[in-house]
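First, one chain by itself in structure tokens, the form predicted on its own.
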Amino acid sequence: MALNLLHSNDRAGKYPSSWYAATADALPEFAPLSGQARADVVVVGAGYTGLSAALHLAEAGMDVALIEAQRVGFGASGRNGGQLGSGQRMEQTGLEKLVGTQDAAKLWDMAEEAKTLVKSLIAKHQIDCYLAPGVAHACFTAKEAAHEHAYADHLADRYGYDQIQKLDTAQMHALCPSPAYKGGTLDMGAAHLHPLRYALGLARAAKAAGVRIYERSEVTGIDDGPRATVHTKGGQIRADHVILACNGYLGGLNGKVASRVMPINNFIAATKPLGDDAARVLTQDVAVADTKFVVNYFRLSHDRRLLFGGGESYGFRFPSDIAALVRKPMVEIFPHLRDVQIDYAWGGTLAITIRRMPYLVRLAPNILSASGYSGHGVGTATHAGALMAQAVRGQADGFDTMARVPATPFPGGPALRTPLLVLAMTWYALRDRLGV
């Protein structure tokens, strides 16, 4: 039985003690599932994927039950770096080789649709989540910067994407005054937001559309068939369709997905409000991700804190001192913050695939799954939920395009995938430190 990270690091039914949770208005708790129920569609997991799928299905007139083991937005959807990036997680040049230019072009268009979808949902449902444009990609060497600039040219020439500004060293320092970076790009078509407020806004919209939401209702099994049955400890629901939207918290619900989607942990710290000193971190209200394999990502909050994500941790348990773990890479980028007060530090579980592309799959004629967003989930997960909603209604072109992307199982299945990942990440982290 696969380890389920629902129970490894968090208090049951409680959001983590994050800056996000401290600055969001939580919804009243939804009651757990109890007894027998019926629905057109059961969605398992109330993160971005499940919330989006449920909302789109309900708006199309379907009877939808959304089942969540903890609270809505409890997992990565309520804890992440809040970056709404352009494109897929894999660069278009790699996708062109992997799936061909035709499907690569479709995947680019779908990624653009994902950004548009997030922005339109925020506008339509008046979700107050501090959405703002701009994501910079910061490079440590001139060689990396040259690659970034060439890739920006490729996106402009092949896909007509003209939202990226190429930054030399001086321009990067004017944006982000860190001595570590030697240029990069600034994508003003990308954006950043408060992830938990966005998730809770989707939940409010789903409830208003008629979705029945059940919290504290961990799914223990699914019986497939023309009418599937979803079991929890408190009850069961029969449905014509089931959507799995579990990402890093799938546990042992489906072995095919578990063999291709690996849960990993990541960590974020929030400093005290920096006031005027915030300009020594960023001079514009944009987010940043850099080129390390164990990526650093950061932005300023609306109250001028530095929200900094990064740090290495192997195994499924969170470290005892998350603040110390994140402070180390933060100080490498911003040495002047060596002694800054950290007010919040938290961890979360995301999920990756070998190629860092999401894994969408039809597990049975009436059971769909989407997961493995690999740190690119704000837009991709929201879009994947919409694609599954369309597929349930018989419009599967978008879902099938994503499902055609090859998804290689991790070697050795769950027993070996974690030690192999640790070995790989240790090697790449060493390369990061040596500047190789």
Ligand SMILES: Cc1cc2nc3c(=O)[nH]c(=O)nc-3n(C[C@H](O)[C@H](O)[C@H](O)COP(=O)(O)OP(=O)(O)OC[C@H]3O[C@@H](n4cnc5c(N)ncnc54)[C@H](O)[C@@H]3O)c2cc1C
The other form holds:
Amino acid sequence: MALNLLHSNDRAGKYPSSWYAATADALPEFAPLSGQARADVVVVGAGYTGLSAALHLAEAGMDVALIEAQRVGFGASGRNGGQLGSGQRMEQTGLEKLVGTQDAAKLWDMAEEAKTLVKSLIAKHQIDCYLAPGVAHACFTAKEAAHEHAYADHLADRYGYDQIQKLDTAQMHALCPSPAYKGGTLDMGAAHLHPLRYALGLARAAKAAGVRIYERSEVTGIDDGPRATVHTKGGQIRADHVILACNGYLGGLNGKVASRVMPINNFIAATKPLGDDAARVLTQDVAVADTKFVVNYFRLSHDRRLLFGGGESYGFRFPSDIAALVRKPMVEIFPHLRDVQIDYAWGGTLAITIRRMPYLVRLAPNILSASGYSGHGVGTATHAGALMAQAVRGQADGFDTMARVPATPFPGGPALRTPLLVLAMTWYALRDRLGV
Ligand SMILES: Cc1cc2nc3c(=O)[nH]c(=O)nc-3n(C[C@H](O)[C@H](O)[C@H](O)COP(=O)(O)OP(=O)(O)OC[C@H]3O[C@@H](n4cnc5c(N)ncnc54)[C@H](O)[C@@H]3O)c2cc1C
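How about the form predicted in complex with the named molecule, since we already have the form predicted on its own?
Every chain and every other molecule in the complex is listed next, the one we just looked at coming first.
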């Protein structure tokens, strides 16, 4: 049976003790679903996917119920690195081979739409989430930097994308004075933000648009049919359409999705405010992701802390000392922070697919699901929610383009995939360490 991360690592109905939760105003709790109810559409899961789907459907005049097992933004959407990256998670060169140049071009356009959608939702709903432009890709070797530069040329030549600056070692060092990096790129079309504030802002907008939000209401089963019935412990709700937006916290709610979308934990630490020393980490207000397979990603918070994500851990349970886990890669990049005080450290669960492309699927004529953004969901999850809202309303072109991307099940299905992942990730982590 698939493990359910909804209950593995957190206190029921509580946000984790993250720097994000400490710097966001939670909404007053929404009451759980109780008794019998009815809606045009039931959306399960209130992260970016579900919030965006619900908001777009309600704005189109539909009666929407959004059902969340814990709190709005409890999942990855309230805990992530906040990077709004360009493109899909898989590079365009790979996509061109996988789905052909025509669909690859559509997928690029959709990823650009995703960034624009996030920025426009923040502007339209006046979401105060410290949105700022700029994501750098930092490389450990000249060979990796040459690859990044060639990829920037490819995006410019084939897709007309001209927002990426190429950085040599000195330029990268001027931006990020770590001894570890040997050049890279800076993408000023990408951006970063406070993820929980963004999720809560979407929830406020959804509520204002008429979405009925139920918290602490775990969905335990869905009966399909022309009128689907969604069950929670406390109630039942009948709907013409159901949208599954559970991502890494899906557990065994749907076997088809569970066999293709694997949960995986990732960790972030927030140091004490660094004051003037912050310039020894970054000299501009941009985010950074590097080329390690177990990726390091970081940026400064608005109160000048280093928010650093990284670290290896391959069980379903979070390690007991997350700060120590994250400190290790942090010190590899910034040796001068060896003894810095860490004020917050937390984990979250994301979901990956074999090809690192989201898995959008029509599970029944009136049941849609989107998940598996593979660490690239700030934009693509928000966008997938909008695509599902369009599909419910009969415009499925965008949804179908995403759903055409081949999605291979993990070998062994939900029961076996964890040991296999551990094996695979250990191998890649070893490669990282050996630099091969
Ligand atoms: C530590 C970390 C760092 C990351 N960094 C980045 C980054 O910098 N940039 C980026 O683009 N992406 C990043 N990601 C990934 C990104 O956060 C996700 O792709 C995105 O938030 C997915 O949104 P979602 O709405 O699909 O899932 P989630 O936000 O996880 O929401 C799913 C929701 O469904 C609810 N749910 C699950 N099962 C049920 C049920 N049975 N009944 C009711 N509700 C249920 C859960 O409680 C949860 O609230 C990161 C993720 C993590 C964990």
